[in-house]
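Form predicted alone, single chain, as structure tokens, below.
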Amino acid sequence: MSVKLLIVFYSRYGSTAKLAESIAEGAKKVDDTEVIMRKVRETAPESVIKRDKRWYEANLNMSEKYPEPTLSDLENADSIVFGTPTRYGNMSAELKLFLDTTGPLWATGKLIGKVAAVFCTNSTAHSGKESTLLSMMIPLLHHGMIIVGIPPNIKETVTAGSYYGATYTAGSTGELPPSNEDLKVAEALGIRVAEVAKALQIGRRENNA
């Protein structure tokens, strides 16, 4: 029985979704689990979007790559995991919008048990990556979903990402890349979710036995 990791991402210029990018990789290396990876769509106008030629081609080029998530697709996973940029130490717009429309999915419990994790990415040290993954995680927490941060026993943590999530400082315009400790905490945090996921998914089936 496989483990269905789903990473549902809001990215401008295409920092997000490297991290994104790796947690799927780190998902990857447990047996038995499928990664499937969904970019929120755009809230912006077209018009606007097109005056900064690298988001236009960044959002082109994404779209293409990532199809937008639905209520089904958060359904039929057994873990979830949100990333987002910051705004103003909060998530985007675009995300919560997104989130916003899961009610029905709250109303018939549908979310309930399944594991989550969040990651995000800022533009400068101090703007708030830690406020963001907390506040990510409280929509979580009234779905009923088990969330799941990064242990301190993954070394890369003591210079880079969060004990709640995978992080980084990508430069106003997305024009810094993540350095390897942040890419190996995103990783980890792939890992650590779908082994979770699928621990749970082995317990309940003997329980149903």
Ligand SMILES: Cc1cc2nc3c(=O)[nH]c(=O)nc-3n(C[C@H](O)[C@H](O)[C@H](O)COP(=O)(O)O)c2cc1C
Given for the second form:
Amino acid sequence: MSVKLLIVFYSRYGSTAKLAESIAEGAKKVDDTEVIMRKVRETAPESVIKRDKRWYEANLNMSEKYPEPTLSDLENADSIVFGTPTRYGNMSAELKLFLDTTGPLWATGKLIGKVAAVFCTNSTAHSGKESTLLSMMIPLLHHGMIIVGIPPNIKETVTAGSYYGATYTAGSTGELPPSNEDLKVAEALGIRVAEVAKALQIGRRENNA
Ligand SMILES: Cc1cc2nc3c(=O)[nH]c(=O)nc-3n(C[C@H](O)[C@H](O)[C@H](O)COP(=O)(O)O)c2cc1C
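Right, the form predicted alone is done; let's see the coordinates for the form predicted together with the named molecule.
Full complex below, order starting with the chain above.
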């Protein structure tokens, strides 16, 4: 039996998508893990997107590569990792809008007991990474999800990421690349989510829960 790990993210310039890819790479290292990647839809009008060449081109590429998430995707997953660029120290409106469509899953308790984790990118070193990660955890706790972070034995957390989730400083238009340490932390998050989801699946099967 495989563990389904869903990654749901928003990205305008592609930086958050890079972290999503590293998380996926990490998760795939755990046996029997199936990774599904989804990008939430743009909410800005196309005329606005077209005025920003980097945004327009990144959006074209990502829309081809990553389908939009559905509520069934969430329901069918064993674990879900959510990602966003920082917006004024908070999650993006695009991701929040998608989370705001998950009321039917909340009402029926469909996400209770699933493993969750979060990641984000932002423009400068100290301008909202951890507040963004914390803001993303609130709706996940309302859903009854089991949130995991990154433990301090991952040595790259000294200079990269956060105990709260994977992060990196991407610049205001995603012009900065992630460091090897940033990618290692993201990979470690993918591994951890997959391992915890697998352990829970085995435990529940043994207990018939
Ligand atoms: C409206 C808006 C608000 C933003 N607020 C912040 C912020 O509070 N702190 C920060 O460091 N970067 C902020 N940024 C920059 C983005 O977080 C950064 O461009 C993003 O990480 C790029 O990710 P992407 O390539 O996945 O789109 C903001 C960008 C926009 C458009």
